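Next up is one chain by itself, shown in structure tokens, the form predicted alone.
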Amino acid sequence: MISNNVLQIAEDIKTMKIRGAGAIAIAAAEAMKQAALTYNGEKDSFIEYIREVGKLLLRTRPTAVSLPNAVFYILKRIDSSSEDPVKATISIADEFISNVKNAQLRIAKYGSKLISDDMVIMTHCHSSAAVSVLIEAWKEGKRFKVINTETRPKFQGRVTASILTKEGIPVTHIPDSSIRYHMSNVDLVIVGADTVTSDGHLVNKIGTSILALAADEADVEFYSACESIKFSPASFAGGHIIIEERSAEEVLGEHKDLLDKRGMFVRNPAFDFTPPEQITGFITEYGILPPRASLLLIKYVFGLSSGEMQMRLLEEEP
């Protein structure tokens, strides 16, 4: 039986109490660690149990590729470890969490080199990696301004604004619909990522593709700050990126009674695709890479066969 603390982490990921691909990956690894720490079944049954925990986590946020990469990273290494599987799960989860946290530090260092004094930088939604770049540049003594979007309908941009202003970074908070209006005053765009495909497409919070289009029109460089765990091995193996559709109530809020009106429908996709042609580069822990280098990064970090293995696990019945 899966423990309550593991179930709570899964619920927090599903309901977006835990946000940001890096935070989601860390939470998934922590859930698997907690599953091992609280396991009291037969030793021979542990592998089957931890796979069930993995499948539970995989179905919480189908678009956030960092989640299956976290689960797969741990499961794959448990299989090849000579250590007791329970102990191996704990140590591998700790290793993974450390790697993700260190990745953001390296991303911050690489990304800060793109920023100079008096810049105006636009960002969208909330990304811990993108925020880390801005904070690092500020700590290095660079002085700039940030324009950030509300990011409807869940207003994750408010989280970004709160964090940046606490660091003393001046922020102008804008409605999503005014992106193009403000772009003429922008020098650089930095967003996060939920998924990067093997051919360099960026899957990120809905509205990102509009931001990239406006930046391309204004000849403004557009970067995505993202850890390698956000690159999708499954996309190389033919896996489809699922765009999560969230509830109508998120869009309508206090006006949700409109759903009772005949002919009233709501679409609420959580993410969209930005093509590689509109992306200047990905800021990763391995450096700043052009979009077409995505496949090389996947091959280096995961190996190309890992995509097929991930797909098989995702397709198994819960």
The other form holds:
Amino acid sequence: MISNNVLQIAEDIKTMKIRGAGAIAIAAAEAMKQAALTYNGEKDSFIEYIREVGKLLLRTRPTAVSLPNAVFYILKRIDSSSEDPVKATISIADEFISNVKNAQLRIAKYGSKLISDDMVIMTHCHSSAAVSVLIEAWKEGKRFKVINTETRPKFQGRVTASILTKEGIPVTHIPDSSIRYHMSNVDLVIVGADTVTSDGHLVNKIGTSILALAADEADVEFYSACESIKFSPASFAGGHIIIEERSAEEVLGEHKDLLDKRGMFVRNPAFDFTPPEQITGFITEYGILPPRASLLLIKYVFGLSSGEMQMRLLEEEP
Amino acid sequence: MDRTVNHGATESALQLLERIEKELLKTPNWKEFSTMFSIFAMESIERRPTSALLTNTMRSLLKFAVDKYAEGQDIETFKKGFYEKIEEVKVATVRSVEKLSDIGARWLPDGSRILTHSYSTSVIKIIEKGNRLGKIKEVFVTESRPGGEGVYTAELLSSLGIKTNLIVDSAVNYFMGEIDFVLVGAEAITAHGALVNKVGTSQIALSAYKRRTRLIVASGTYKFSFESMLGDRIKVPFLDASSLEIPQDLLKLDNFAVSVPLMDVTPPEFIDAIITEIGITSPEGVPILLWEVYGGWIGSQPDIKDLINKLRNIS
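Show the form predicted in complex with the partner chain, please, because up to now only the form predicted alone has appeared in this conversation.
The next block holds the full complex; its first chain is the one shown before.
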């Protein structure tokens, strides 16, 4: 029997009561821990049981990337642990949760070394990891300027501008259409990440790829600040990253009556793909990784077989 | 925001000509005419310094006035001639758009999937005529912030029954794989074939170039810029924070600033062809067409600032 508090966490992930990559990862690890704490079956069948809990969690949000990573981080290490599996689950889950919580601090430490005085740094959308790098560098006494995009349609750039200016960092806010125009004055680009694939593609907020392309053209270094839980083992097993296309209303706002015109459509993808050749590096909590070495991080943190296990599970009838 | 921002260069120039007719033709003597016209010319060029059509139109009207005054023409006869000259320019501009859109529509491949940016009279005409020939499959239109003229373009095209997809400016690279070519208008084309157009054009061009997707510019030869041949640099106008409708709580923060260029420059190597009223050319063909249209080396065109100064000296 899987205990009620585990089922409750699964339900909260499923209904999106828990959202955001970090929060989902922590919730999933917490559920695994709770499952171990409340386990009262035979010792020999614990491994089978904890795998079932893992499957249950995976099915709550089949396309989330951080959730399977939490599950496989734990399952991989239970297998190779010499400890009692129940105790191992609890300590590994705690270790994972603490890693996730500390990841941004480490990313900020590594990333801030890339920043020096008088730099102009461009960023896009709102990424707490990218923001933490900038704030850390500022606190270390480095003095630089930030150019940040509005990020249509939802203007997440306004959140970034507000956080940075409150720290005292000078911010110049620009429309997304003027990214290339401003790139000639930029020294460094730092964005966040939604997902990173096994071959080093970055999936991030729509517009990231044009930022990377313009940076590449202008010979400007382009980094993605990215926790390890964003790397996708499923992509190693051939899993596709599906780009969500969102509602027309998000783009049209007050003009939504235009949808009455017979030819009128709105295409509103939330993310785009940036190829590895336009990325200088991923700033992760394990260090700054060349994009084409993404697989190394996936192997180290989650194990190469985790993607295959995840894909098989998704392909099984529930 | 300034309303001129919301119009294509062609529309703005035509509106300006109507204002000249309305206001300048009332002046009773040469002194008042020349004072008013010189202020008018300066102001309109300062308001939209990037528009070659506006500069070229102003140059020809200024030259006309300076020449007629030098000939000793009386104000009433001059005003009649001046009115006719303006009408002539208006008709020529409209006719150019018609001709270049005929050529453009003829060029369009069957089943065209087009990406366009902002608002351009010439582009809309080409797509409209192409649609009548059954050549348009679908059109992608960027919002084109600041200003959002793309929403207006999408409204016009979708009203014609053309399948129109409105997208945000940052999504151009995402959709580049779903289109056959990019079609944009022009604010100006420099002598070496660079395109000055609504901001965002140059990153669309970069994305298209990277994917080997063609970029076609629809522009009458009246948008070719002489000044660029004489060493003048393109001054890009900037808009203020109101153009981005920034919320007050953000706007009032210390350390917060905006930078909103209205135009950008697309280098000639990103441009595959320019559709003009006399034919389709490459960016490198621009000086040849200038010669064709003006009958000689373009350095012989009078400097617009000299013309304004001459006009000012009329008393």
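Residue numbers count along the first chain shown, from 1. In this text, the rigid core denotes the largest set of C-alpha atoms whose superposition between the two forms falls within 1.5 Å. Bear in mind the structure is a predicted one, so any value in this text is a computation, not a measurement.
J.: Would you pick which one of Pro153, Lys101, Val86, Leu259 lies where the chain hinges as its rigid parts rotate between the two forms?
T.: For the motion between the two forms, the hinge residue: Lys101.
J.: Mind giving me the turn angle of the little rigid part against the big one between the two forms, whole degrees please?
T.: It comes to 30 degrees of rotation for the smaller part.
J.: Core overlaid, Val71 C-alpha shift between the two forms, how many Å?
T.: With the cores aligned, its C-alpha sits 6.0 Å away.
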